[in-house]
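Below you'll find only one chain, the form predicted on its own, shown as structure tokens.
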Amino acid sequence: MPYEDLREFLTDLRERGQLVQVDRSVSPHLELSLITKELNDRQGPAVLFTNVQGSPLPVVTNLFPNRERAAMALGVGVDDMRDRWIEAMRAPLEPVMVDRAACKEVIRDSADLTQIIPQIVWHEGDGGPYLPFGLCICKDPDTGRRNMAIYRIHMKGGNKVGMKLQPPQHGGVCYAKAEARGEPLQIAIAIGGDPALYIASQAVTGFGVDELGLAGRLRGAPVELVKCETVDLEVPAGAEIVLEGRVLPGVREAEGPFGEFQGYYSGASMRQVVEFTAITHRRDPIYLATYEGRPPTNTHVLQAIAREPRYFTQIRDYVCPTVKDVYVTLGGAACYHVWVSIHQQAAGQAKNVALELLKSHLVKHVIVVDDDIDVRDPLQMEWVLATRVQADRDVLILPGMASQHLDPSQPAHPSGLGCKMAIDATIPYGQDYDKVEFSPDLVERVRANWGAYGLR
């Protein structure tokens, strides 16, 4: 059964011993952030801070420190997540509208964020407090199709924030269309809710695909939506807090710096401004947040599990039907590095697989290996790079390609232009290397008798 909301998920985590409560007074200036980072690095439990200095709300962090926690949120095993994602992409489940919603138990008279949102500073070099885990919902001004994603939000006091909305991100595309008309882009920020919403928000989809429909299929039941008060948008009925507002056309103010998911600061720049017009929430809302920074973090986990099924189907459908596995590495910031295993059917197929993935502005380096290699095992990957690669034959260098503009190694950063690399680490098609191996029957027999040997 799907979780109805964040609270039901937290209750389940507590019962499983995966939620801890911190009642000690904690500073929102760096201390809460570092505690969260330490828990994340240790693959620790989610944490509920009940006494954040200056905060009117309790704060929950570290919801998704690993793939196991994300799989739990969807009610599946880790090995079943890819199939669940592929089904969601094939047949999204349309949301349903409701008239009454928990997120509207309180409709505030003021849209001043400082009265309700904890002012958390996450890194020493940040330009101020940031809201890092809000589900940003907007619509394509041309088609009315919804988009839901997570963008960083720089809180500037009162009802105003700075945002980074830049194409090809879909929210940036929607804003560019609205601004070209001289119109504001209506936006709503939902905080908290069924964890499937956060997982779906990281989907790699075509422009116009509704992530709320993906969330419905992922959770196994339609997402319930309710109309906003001051903007023409629909938001998850079970959200803890909803912020309604407009991204102003033709207005830019300094936003940043912020410690980004690559582990480096992105500098301050002139970026979009949002003015909020309404705040609604539950009677006793919980503020859900996450730490952003050097991988691995919760965000990297969510991005990796969302991108792997997309890349898998892309390869399977267009280049290599016999693809075995696709792994988006956390150390590669869950976007730059993709490792792929295939069963080769033709000479040069591995390079075609790599080039198919490098079309994405997010992907920087691709390694393709044979299907005898587990791409999720770093020792096997190092071995295959050492023993199956000749650089002059197997490495492709592709300069001057559209790339993820937050990569600090780009020339003239942030130019959005970078160099990409493909490594074909497969055995050349039609050849075979004389590998040292035991027969599968002997391996199975020895493992079956392991206890009889007196071994553990």
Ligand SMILES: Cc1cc2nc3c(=O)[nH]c(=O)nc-3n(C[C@H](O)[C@H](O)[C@H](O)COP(=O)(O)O)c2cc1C
Contents of the next structure:
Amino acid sequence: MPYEDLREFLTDLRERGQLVQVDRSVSPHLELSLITKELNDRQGPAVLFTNVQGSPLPVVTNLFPNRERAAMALGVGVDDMRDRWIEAMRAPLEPVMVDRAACKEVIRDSADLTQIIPQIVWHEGDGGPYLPFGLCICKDPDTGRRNMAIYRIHMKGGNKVGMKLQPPQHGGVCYAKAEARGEPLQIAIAIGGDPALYIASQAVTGFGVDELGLAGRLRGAPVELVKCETVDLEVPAGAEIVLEGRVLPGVREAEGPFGEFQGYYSGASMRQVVEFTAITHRRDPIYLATYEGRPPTNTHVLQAIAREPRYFTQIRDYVCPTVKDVYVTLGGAACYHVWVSIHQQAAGQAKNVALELLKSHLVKHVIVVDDDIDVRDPLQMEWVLATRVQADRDVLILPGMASQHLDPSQPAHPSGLGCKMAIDATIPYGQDYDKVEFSPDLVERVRANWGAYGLR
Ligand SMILES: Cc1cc2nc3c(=O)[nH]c(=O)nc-3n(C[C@H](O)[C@H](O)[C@H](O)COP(=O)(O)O)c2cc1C
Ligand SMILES: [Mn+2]
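Got the form predicted on its own; could you also share the form predicted together with the named molecule?
Every chain and every other molecule in the complex is listed next, the one we just looked at coming first.
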């Protein structure tokens, strides 16, 4: 059964010993952030802060410290997550509309964020308090197709915030279309709700695909939506809090700096401004937030599990039907590094596989290995880099490619122009290396006898 909302998930986490409660008074200025980061680094429990200074609401963080927790949110095993995602991309399940919704229990008379949203500062160099974990819903002004993604929000006091809405990010595309007409872009920010919504929000899809449909198939039941009060949008009925507003056309103000997902600060820039027009919430809302910054974080877990199925199908359908596994690493910020294992069918195929991935501006380094190697095991990866690679033959260097612009090592950072690399760490097609290993029969027999040897 899918989770109805955040609360059901929290109850389940608590029963499994995976939710801790901190009742001691905690500062929203860096202290809550650092506790969250420590728990994240330890792959520890989710945490409910009941006493955040100056905050009227309890705060929950560290929902997704690892793949296991994300799999639990979808009710699948870790190894089944990829197939669930592939199914969701193949056959989204449309949301359904409802009239009554928990997220409307309270309709506030003021859209002043500071009265309700905890003003949490996450990093010492940030330009102010940030709202990091809101599901931003908007529509393509041309087609009316919905989009849902997470874009960070710089809270600037009152009902005004800064956002970074930049194509090819879909919110940025929608905004550019609205602004070209001289119109504001209507948006709604839903906080909390079924954790599957957060997983779906990180989908790698073409423009025009509604992530709420993906969420439906991921969770195994359509998402229930309710109409907003002041904008022509629909939001998840089970959300804890909903902010409604407009991104203003032709207006830019300083946003940032912010400690980014790749582990470095991005500076302040002139970016979009949102004015909120309404806030609705549950009677006793819980504020869901997350630590962002140097990997690995919850953000990277959500992104890695969303990107792997997309890359897997891309390789399987266009380059190598015998691809075995695709691993988006957390250390690579769930973006720059992809390790792939394949069963080769032709000479040079590994390099084509790498190029299929490197065409994404996000992917910087790809390593392709044979299918006897577990790409999720760093020791095995090092072994093949050491023993199956001749750099002059196997390394492709691709300078001057459109790249993820927050990579600080780019020569003209932040130009977005960067150098990419593919490493073909497969054994050349048609050759074999004389590997030292025991025959599978023998391994099986010895393992079956383990207890009989008196070993544990
Ligand atoms: C906690 C969190 C914060 C994020 N903040 C941003 C952000 O500020 N800007 C951005 O472009 N993407 C951000 N992302 C990544 C996007 O949500 C993600 O790439 C999404 O799939 C984009 O969807 P879209 O293609 O519909 O724009 C964030 C992701 C997470 C998990
Ligand atoms: Mn999208």
